[in-house]
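Okay, so here's just one chain, in C-alpha cells, the form predicted on its own.
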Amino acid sequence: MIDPRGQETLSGSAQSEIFQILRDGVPRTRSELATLTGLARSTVAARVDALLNIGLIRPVADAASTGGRPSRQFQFDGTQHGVLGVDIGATHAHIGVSDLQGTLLVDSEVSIPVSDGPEAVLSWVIDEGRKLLADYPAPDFLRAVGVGLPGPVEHRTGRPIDPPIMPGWDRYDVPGKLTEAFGVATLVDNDVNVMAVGERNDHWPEVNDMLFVKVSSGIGAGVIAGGRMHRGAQGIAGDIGHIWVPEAENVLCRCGAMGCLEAVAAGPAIANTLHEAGLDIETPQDVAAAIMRGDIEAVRAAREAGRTIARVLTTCVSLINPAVIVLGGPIANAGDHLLAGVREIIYTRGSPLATSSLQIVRSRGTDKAAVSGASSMARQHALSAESVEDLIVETLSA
C-alpha cells in the first residue's frame, strides 16, 4: 500500500504502516486509519495502541461528532525520543542532541583539529554524547546517530576513504566505533552532503533539485536530484573541488594531482594568495574577516574565485539542471562577493533554459545547520518502517 504523502512504499507489520500515515502530523481517527489501510477497526485499535506505548503518538482533541460518541484523534508524537547529530569539521567538533520532531534539544562544541585522529576526536563526541544524554535518562530515547566527516565516505559502510585532510581516518570504523559506544545505529556521510540536507530540510523544503556548494578549506557539493540525496556509485558525487581547471594548470593540489579547482579556489588558496601579496592572512577565517572588513583585495579574491568555481558549476547546472544553487562555508557567507562572481559566470554561460528560474544564493542555515543535517539523516532511520517495527519488539520485550 503506498503512502498517501508519497514518502516511500509502506511494507510489514500494520504498526509500521499506521505510523508511517501519521508522520504527516495530521490527526486521525482509527476509522480513518481503517480506511486509509485496509486493516479491520479492531486490528487498527490494537496497532495505535501499541504505537501509543512506545510513545510514537498521542490522542489529541476529539473529532467533530456526526452523531454518537464522537471518536478520537492521533497525532505523531516525536518529543519522545530522540538522536545525535555530529558534524566533524576540519578544526572542530559538534554535537547536538534532537528529538525526532527536529527540535534541536541541547548542543555542544569544542575545537579540536580532525587531524588528531579518530580516537581522540571520536572518544570527545562518545564523552560528550552521553554528557548531553544525562538529561534525557529514558533508555529507549536515543534512535540513532547521524555523523558528518570533513572526507570521502563510502556510502555503503560509512567509512572514510583516502580523506585527504584527516591522517589516520582511512577505513577506520566510524559507524561501529558510534554505535558501540551508544547502542544504535549510526549513519555517516561527508560533511557536504549532511550540510545539504539540512539546508533543504530547513529552507528549501518544497526543492527537489539543489545543489550546496561549500567554499572552505576544501570545496564540494551536496547534490540533491529528484528529492533524495544523490551519492553516486561510491559515494562520492559532487566531488567537485578536484575537477580540473585551466586556471589552476600549474598548481599542486594537497590531494596529490595538478589542476584542481580546490588548489585556487578554497580558503587556504585564497589566504595564500593575499598573504603572497603582502596581507596578513593566514585562514580561511582571515580571509572572511578581510573581506567582512571591505579589504578590496580580499574582496578581489573572493569575487574572483567565486568565477572560477562558477565555470564548474555552469558544467553542473547543464548535467544536474538544479532549482537552486546554495553556497556555503565561512567564504561564502562572508558577504556576496563570491556570491556575485558566482552568479556573473553562470548567468552569462548557462544556457538560456537552464537558467531562467535559476536561484542561486548564500546559505540561510547557521552555524549549526551541519549538526540539524545529521540529525535529520538519523531521524529518517529512526522513523522508517524497520526502526518502528524494532522499537515495538523492544518494548513489548522489556
The other form holds:
There are 2 protein chains.
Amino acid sequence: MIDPRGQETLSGSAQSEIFQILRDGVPRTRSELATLTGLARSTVAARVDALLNIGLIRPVADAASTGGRPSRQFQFDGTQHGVLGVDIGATHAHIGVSDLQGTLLVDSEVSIPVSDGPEAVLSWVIDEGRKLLADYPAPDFLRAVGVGLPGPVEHRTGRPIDPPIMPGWDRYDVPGKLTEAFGVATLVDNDVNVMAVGERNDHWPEVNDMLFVKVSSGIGAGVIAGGRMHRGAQGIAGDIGHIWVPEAENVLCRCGAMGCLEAVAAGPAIANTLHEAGLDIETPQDVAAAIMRGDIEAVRAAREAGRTIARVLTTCVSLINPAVIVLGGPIANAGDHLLAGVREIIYTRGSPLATSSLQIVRSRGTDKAAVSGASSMARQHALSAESVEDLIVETLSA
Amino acid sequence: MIDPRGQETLSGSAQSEIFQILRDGVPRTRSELATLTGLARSTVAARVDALLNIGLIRPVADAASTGGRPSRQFQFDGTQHGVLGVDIGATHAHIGVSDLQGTLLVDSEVSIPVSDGPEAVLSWVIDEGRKLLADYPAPDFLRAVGVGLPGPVEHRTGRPIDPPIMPGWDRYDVPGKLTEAFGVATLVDNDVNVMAVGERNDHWPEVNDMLFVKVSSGIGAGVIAGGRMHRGAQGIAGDIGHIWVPEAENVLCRCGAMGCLEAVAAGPAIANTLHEAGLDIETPQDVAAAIMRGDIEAVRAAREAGRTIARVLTTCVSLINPAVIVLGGPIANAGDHLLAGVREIIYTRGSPLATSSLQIVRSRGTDKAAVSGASSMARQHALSAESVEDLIVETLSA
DNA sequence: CAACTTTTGTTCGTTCCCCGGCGTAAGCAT
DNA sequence: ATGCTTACGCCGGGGAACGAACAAAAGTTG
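Provide the structure of the form predicted in complex with a further copy of the same chain, given the form predicted on its own shown above.
Shown next: the complete complex, the earlier chain at its head.
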C-alpha cells in the first residue's frame, strides 16, 4: 500500500500536474489532459478520479462529440473548500471566509486596537473564525489561513519583527497560534504585501513584474518580481515611505527622521496641510472624504502627493521595469487625482523605454481588499502543487 | 563553489539530486548521500557510478574508518568539462575558456569595434574559441557558452533589442549562430547582468538579494532578487543610468534627454568636468588613471559621482532591501573614492533598517570580470539539474 | 595471526507506477 | 438498426527504485 520510496517522491511533483493545468478554470477532457501532460490516458484517468474524490474538480457538460463517444469534461471546482483571510489593522480586525475560487462567502469586522496585543486580537480571530466556519461543516473544508499585519513580518516564520505600532507582538508566533486553533497552515505577511499578492492574483495573474503602492497613514510598496513576492534580505523590501525627498527636507517624520516621503505625501501629512489651510480635516479618512466630494484644496493636495510619490517611483520603475503599477489605499482610491499626479510625473520624467508599455492604475480592491488579499495568499498556498498532493495522499490513506 | 540549495532547488527531477548536493565541493561518502537524499544505498551507488563515468565527480581519499570498512568519498570534479565565456565590449572582444570550477584556463582579447556587426565579431569569436578549445580535446568537454553584450538583450531569445551602440545587431540571433558553431547551449545577456551574475556566483553565493552597479561610460545595475536575476517586464530592469536627478537638470545626456544620472556621474561626464578644469583627460580610462595616481581633482570628482549615484541608490535600497551592493566598472575600481561617496550618502541618508546590515563593496573582479561573469552564467547553466540529467541520459545511450 | 566485528559495496528479487494495447461503452451517420 | 468513431476501463509488461542478503575490506581482540 505504502510507496516504499518514502517521502522522496519524484513523481510526486507531477502528481498534481493535472490539477495545476485545470486551475485556470477552463474545462478539459481526459484526452486533452493526456496530450498536455504527456501522461498515458490510464494515468490521467487515475489522477482525475483522485481529484474528483477530493472535490477539487467537477465534471461539466460533455464536450461536443466529434463523431464518436463524447468525452467528459472536467473543471476546477473551488466551491468545496475554503480559506480564512485575516486583516489586522491599527484599530480594527477583519476576517473573512472565501472559497478556493476567491469568492468572499462571509466576513466580519470588529474595532479592536492592535495594541491590545496578540492574545486578545487572535482570540477574537479564532472565535470569530470558528463562528464563520460553522456554516461550512464539510470535513477538510478549511485549507489554509492568511493573515495581514500592519508592520514588518519575517515571512518565513510568520513573526512580526520590531513592529513600530504593534506593542506586544514582537516575534510573537502568529502561525503557531492559528495553526493550533484551525489545524491548517497559516501564512502571515505585511499588509502591503498581502494586498499586492491579492491584487496580482485576482486582477493581474499574467503579470510577473508589478509594483503595488499603498497610500494611507504611511506609504509602502509590495514588489512582485519574476512572479514572486520580493521580500529582500531582511524582509523589508518595499519600504519606500522613508526614502528621503527634497520636499520633506525640513519636515519631521513619525519615524524620527527628517525628509521622509511619507512625511509629506501620506494621509496624515495631507490632512495636516489641509487643516492648516483652514479645512475641518483631521484624519486620513477625512482627507479621502474631502477628495471624494471634490474639495478643490483636497484634490490639489492629492495630486501633489501623487507627484511627490511619483518622483520616487520613477527610480523604482527604472530599477524594476514593472509591467503595472497599482495604487491602493484610501487616499489613492478617493478618485483619480493622486493617480493623475503619479502618471503626470512618471510618463514625462520616467525613461521612455520602461514607461512605454507601463500601466499605472488604481487598485480594484474595495475596503475588503486586505481580507481578500490575505485570502488570496492563503489560496495560493492551498492550491500549490505541494498542498494538493498532501491532500491527495491524506484522502487516499483515509 | 556555489551552494545550489541557496534558493529554490526545483525538485523537478531527482535524477541529479546527488550531483546538486556534491556541487558545493565537500567530499561525501555514499552513505552520507543516502541519508541526505533519503534514497536507498543501491540507488545512490548507481547514480554515483553514472556521475563518475561522466567525470563530474571524482573519488578522493577514503574517509577515516570508524571501525569497519572505510568508505570511499566523492567530490565535485569541475576539471573535466569547461565553458566558453565571451565579453563583447564597445571596442573589443574578449573570450576565455573556464573549467566548471570557475578557473579561467586561457583567454584571448582583440580590438574589434562592436559596430563591425555581428557577423564579423562572432566570426572572430568562433575562430578564436575553436583555437582555444583545441587544447581541450576531450569529447563533450564544452558544455555551454555565455555571452555578455553591451546593450539590452532579450534573455529568453538571446537577441539584442534596440541596442543604441550596436549597429547591425538588432534582433540578431546570437545564440543560433554560436550554438551552431559550438554545438552547445548559448546564453546571452547584457554585460551588466553578466557581471552581476558572475560577482554573485563567485563571491556572494549565499546572498540572495544583491545590487551590482557598473560605472563606466554609462551607469547600469544588475538586480538579483530572491537568488535570481531580475530582468523585468521588458528585460530592461536595472537601467538606472537615465533616472532623472536634479544635478543633471540642465545637462544633455547622450540618450537625448535632460537630467539623466549618467550625464553627470558616468565616466565621460567626469572626464568632461576634469577636462574643463584644465586636466589632460579625454576618456573614462584617463579618468580612472588620474584617480589611481591620486589626482586631487579626479578623486574629488569620483567621490562626488559616488554621492550622486548613491542618492539614487537609497531609493533602490529601500525598494529591494539588498544584502550587498557591489560597485564595478573602471571608475569604481580606481581606488575607493567613488565607493566612499556612495557609502557616505547611503549610510547617512538611507533608512536605518535597510542599511544596518547592508554591505557596500567594490567588485572583486578584475579586467576579466566580464569574461568570468559570462563563464559563470554558462557554468550555472551547465551545472543545472536539467543539463546534468541530459548529460547522464546522453552518456547512457552512447 | 586468525577469527570476529563493523561498516561499506554489490547483487538480486520484489514492489509499485506508469505505459500502451485491447475490449467495451456511447453517441453520430447512413 | 447497423456500422463507425471516439472515449473509457482493465490488465499485463517494463522500468525504476527499494531493501534484504551477501561479499568485501578494513579494524579489533584473544
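Numbering follows the first chain given and starts at 1. Keep in mind that what you see is a predicted model, and the values were worked out from it rather than measured.
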Decide which of Met210, Gly329, Asn190, Asp77 coincides with the hinge of the rigid-body turn seen between these two forms.
Asn190
